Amino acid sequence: MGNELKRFAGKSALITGAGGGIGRGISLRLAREGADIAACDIDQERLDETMVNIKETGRQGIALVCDVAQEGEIENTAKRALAAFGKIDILVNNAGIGDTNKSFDEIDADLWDKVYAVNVKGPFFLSRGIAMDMIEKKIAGKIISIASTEGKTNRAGSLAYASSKRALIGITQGLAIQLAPHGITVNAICPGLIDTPIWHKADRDMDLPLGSMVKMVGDTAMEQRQLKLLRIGTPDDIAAAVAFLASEDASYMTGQAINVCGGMEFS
């Protein structure tokens, strides 16, 4: 990274979906800047890989296997993270799932509920639990959720996913209002086209060389000038924005949904 800042020395961060992609990138960025990391993911093997990377930075880390769709597991995860570090200064709600762009007539109640459980209910209840601890300990904490530009402009035609990300932006704004008197800021980041393992899964499903699907989508977006900056985003791009919002440099920002998308979304 080449960044010598240590803005988070003495701070602890809890990051969901930390087993890979954007979540792993966020975990490592905050660790390199001095934070101890409680890394949460549903996949133990991928989480273990993240923990190895965190420990290479010299920071402490704890691996928490959790399904954020389950309220009981959320409560247990918050308790374990707080027991490990004594406090959480930064919460990043990164875990999320899509709806595979199913047609409106293919979406059933089970899929709808699953998407909303992970993308909306999980972030709210985890934010509530951590925020209550922040209030009790008088911590001017930072809560950051990873939404999507699809939550602002639905380009892909997804229904459950896009609407869930719009709901997450709404939760961000509501929490920002209610937690402001306690000095807690709440913001969201809206990524655009980011090269993550979810695209690689599509490659495997379609028996394509690794990286084919995201390149195809990216090339089309650049040709059509949807992507103004002519490259596909990386997890590090999102991690950099998270690090800014988690720092005191963003102390006068709350309730915002910030696009990190190469210019795909302007609003």
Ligand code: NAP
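Since this is a predicted model, take the numbers as computed values, not measurements. Heads up, when I say rigid core I mean the largest set of C-alphas that superpose within 1.5 Å between the two forms. Residue numbers count along the first chain shown, from 1. What changes on going to the form predicted together with the named molecule:
- Positional change of residue 201 between these two forms reaches 2 Å or more at the C-alpha, relative to the superposed core.
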The other form holds:
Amino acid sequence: MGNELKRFAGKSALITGAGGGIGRGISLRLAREGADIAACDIDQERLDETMVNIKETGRQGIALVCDVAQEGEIENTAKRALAAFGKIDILVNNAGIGDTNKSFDEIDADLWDKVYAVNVKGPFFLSRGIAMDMIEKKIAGKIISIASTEGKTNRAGSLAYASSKRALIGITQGLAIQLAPHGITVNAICPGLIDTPIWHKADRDMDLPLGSMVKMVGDTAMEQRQLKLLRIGTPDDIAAAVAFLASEDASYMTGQAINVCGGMEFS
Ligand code: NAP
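Can you now output the form predicted together with the named molecule? The one shown was the form predicted on its own.
Time for the whole complex; same chain goes first.
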């Protein structure tokens, strides 16, 4: 993979959704570049698999089972991560859920609230807790949230999901303004189509073999030349961009929402 850079030696990172496809990719990339990792996920089993991979890099890792939709659990997770490493230099708000493209007349208030609790409220309150610690310790930290190209151009017509990702971009900009005086940068990555287990829910709902839905969407996007680079993205594609934003190479960037999408989105 050629990750010989050690840009994060002496740093520690907290990553949510670290048991999932993109979160695991980010955790391993930052660990290979020298960071200790506080890995958070709602799913203990998948988190444990990520921990095995982190340990293989030789870095320290702690597993924090947490539902980012619950304010109390977020607070506890932040406390445990800070107790373990003494500080958090890099926060990656990656945990997110979809709304399985429910139509406007099917979506109910419970689903709406759940999507917003995980995709919007959780990232905000965790960012707030970690930013307050960064300010107290005078850490020029990096906060990175994983939004979506759907938060810029709503191609699939999803309602709760796309609007929640747009809200996350708004929070990124607001925090960037308020935290700039403290030397903390806040940015978002907008992935396009990435092959991860998030797509498996749709496979299961439609009784299709796992991986069918992302392939179908990818094939269509390639046929229509929306997906210019003619391949579906991988967690490593997103992890590389996160590592850049977390590094000093991105020290003059804040409030940005960067597309990593094979050219599917231009704005
Ligand atoms: P994924 O493989 O499903 O990973 C997400 C992880 O977050 C899963 O382990 C999931 O656990 C966990 N999680 C869900 N709800 C949580 C909660 N309340 N608290 C803590 N952890 C929770 O999905 P992914 O594709 O890697 O997605 C990562 C991020 O990228 C998400 O924000 C997603 O919206 C964004 N994104 C993905 C794509 C794509 O094409 N894959 C495109 C654009 C944006 P469970 O499996 O138990 O739910």
